[in-house]
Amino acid sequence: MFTKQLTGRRLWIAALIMPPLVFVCLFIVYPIISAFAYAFFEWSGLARGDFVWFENFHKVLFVEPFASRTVNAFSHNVFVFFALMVFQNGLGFVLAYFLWRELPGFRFHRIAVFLPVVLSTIVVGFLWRLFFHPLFGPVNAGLKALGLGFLTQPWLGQDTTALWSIVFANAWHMVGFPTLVFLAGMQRIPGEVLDAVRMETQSEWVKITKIVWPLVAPSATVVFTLLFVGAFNWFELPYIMVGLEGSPHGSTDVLGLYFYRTAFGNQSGAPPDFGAGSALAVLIFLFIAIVAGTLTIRMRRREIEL
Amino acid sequence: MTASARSVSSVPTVSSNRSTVWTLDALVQVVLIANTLVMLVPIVIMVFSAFKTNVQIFQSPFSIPDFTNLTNLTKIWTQTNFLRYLGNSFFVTGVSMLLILTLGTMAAYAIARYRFTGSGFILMFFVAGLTLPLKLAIIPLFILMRDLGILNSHAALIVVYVATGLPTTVFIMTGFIRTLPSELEDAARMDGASEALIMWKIMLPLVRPAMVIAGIQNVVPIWNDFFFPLVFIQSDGLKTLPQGLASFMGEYNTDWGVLFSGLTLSVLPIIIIYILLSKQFINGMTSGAVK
């Protein structure tokens, strides 16, 4: 009776864990094992060839024009974490300080600055696409009407910056995340320890630095990894706005669109490279998962708790 | 600590304290009120272009339109597939939800009511996959979808959804149904209700608050995706929303109020929701990094 009894709780509790189960390994577990299995070999379209050990890393990283490419990429990528740190984390971080004193408004302002996040990224893109263009778009109108005339020009369309609006365009979409996220951090510092910085000091500068930036070390952990790992993710947004090359001239050329591009290959004629593209997928891979781990627990041991 | 928090600071008397307290509410106003106009000016723009025509876009692109002139609208409504892809949309992201929430829900239940060896595990294994960016295994995935023969079928996009929704929802449910106080079960276990019973009819209604966490935070990334139809889905007619959008953008790229009107269109629907909403918007997508 009693055995019974287990068998059946365990096929009970087999029942509700196997088909969740099944979907996590079927589709995410078996495809990233794969990913790193497929860049050892040699592909023909869809058609898998030779074992060929380590030569699609080789040629990513080594042989022209793929290795100036990657580079090129890379450094973008670099480019774009940097300035989305102080750009919509910094601001973020900025917008939350202010929203915690709690004015008159800020349950609006609190709305307004997270509606963007809900939109969705392919809306953003072509939203600014829109704005920025350079004889219709409704940036440089604006700023001919201010008596900004001289600072108009063709945003998306050349080198130095077009990757700059890019990044306008993402932290306007998701500068509402790490701003609440840092918010939510600061309302749960305790009433008794501000009561005690107060009768210590007057300077607000001494409260942030001292006692709220520590105390919301856990929102920073968090907001700083998945900006790093959305950050050499990014591909939607230089997607919609520059176009699958990174124009102009491969200035705006990040690891996403060029990952895609080797993959799949492009309108230009370039045909799909499952190997090249499989082995620049392992290495983006391999990158983000070693940095963010080391990021997130180097930033942990920063954490207070209270 | 306190003497160079003096230093720094020029130890204020109370009237000019009060004062500088004054000035930083100012500040903290101005900053804000320029913030919030920075967020909404362009979605106030973007609706108030789909109303207008092209000359009118280009000479007063700021100008108030004649909100009764609803060419645009209409061209975008008989003209366009946007319709089918707004309903295909609303099947994927309703199918995915549904067996997100459900399988989510019964991984989480079992881990976080019964002990059993390896709970500890399976839970590290489902929320291990809440940070890998699946986009990079898109060239196996793309492979696997063929060999299932599904490639080019919303049944693709669905498992994928499936997959990535549930790390989260596994994590945030069990974290909830850990919570929920043991009495119920067992004094219905006493009176010999079974385990399926016990599930359905009393702890179920108890998790309701934290399924709309879950959903949300898995929604709103579902409704809104790209990347998998972009590779999944070629046929026009199985084109979801951001898939639909890019390529009408690509065919009306000179009418601008009609591509206005497009972004527009497809928005409203989740700023209406986000705006009744926006607390549980707010927690539930931000509840992954707010513990």
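For the two forms, the rigid core is made up of the largest set of C-alpha atoms that agree within 1.5 Å on superposition. Numbering follows the first chain given and starts at 1. These numbers come from a predicted model, not from an experiment. Compared with the form predicted alone:
- The two forms, fitted on the rigid core, differ between the two forms by 2 Å or more at the CA of F27.
- The two forms, fitted on the rigid core, differ between the two forms by 2 Å or more at the CA of A15.
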Contents of the next structure:
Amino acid sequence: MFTKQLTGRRLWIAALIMPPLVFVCLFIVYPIISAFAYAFFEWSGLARGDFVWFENFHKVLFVEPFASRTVNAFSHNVFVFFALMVFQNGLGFVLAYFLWRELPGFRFHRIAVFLPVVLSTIVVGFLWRLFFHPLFGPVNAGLKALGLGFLTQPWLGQDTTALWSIVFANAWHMVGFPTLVFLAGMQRIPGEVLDAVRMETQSEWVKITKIVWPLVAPSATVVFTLLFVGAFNWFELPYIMVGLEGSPHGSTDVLGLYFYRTAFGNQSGAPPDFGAGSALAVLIFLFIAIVAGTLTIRMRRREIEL
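Next up, the form predicted alone, please; the one we just looked at was the form predicted together with the partner chain.
Shown below: the chain alone.
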């Protein structure tokens, strides 16, 4: 009887696990393996040609115009990562601290700060594209209403402000996620620790730097790692707000857009190159996996030291 129950339970667990496992293998594992395989072949449209070893990798890294485009897109991803680290995660930590201290209206703001996160990226992209419109956008209209008309800009139409504008839109969209993660970490701080700190000092800066920040280190590990992965997988928001070409003049081009144009062609008539696109995808995957893994390990060790 016990054996039959154990067998039935195993079958039930297998029935629950198999559908998501098949889904992951079909839509994640298989495409990754295919990209690795395609990267070592020459392609003519949809027709696979000869095995060319590492020629596609050499092309995207060292042959013009691919090399300069790769460096340009990669530099923008690096910029996005550090900008969001400061503005999105930094603001998220500050907001979490104020919510944790239960300042007036904190119950409402706990909900309000997370509302943009549940919005679709497509909705957010089109929303901020309208907000930044140079003629009737609310951003320029608000500046004029405040007597700051000299600050109005074609925000998405010039090299110096386009990428900053998309970063701002992303920070507005996702700041609620690090806020709630940090808030959850702060709520796990033992009350006796806080009571002891209050007896020693009333300085908020000392509390934050010496007590709160070290004790929310596990939350910081999660937030920073996810931000790194997201920053180097950036695609939807820049695609919606400025288009596939990374306009204007490539100033918003990132690796996701560059990969898509390379693999599937673009509006300017460039032919698709599955080999170079797959090589670029493999390089992006390996870079994210190695750096994210290293970042996680080092931050976990840092948690133990703290």
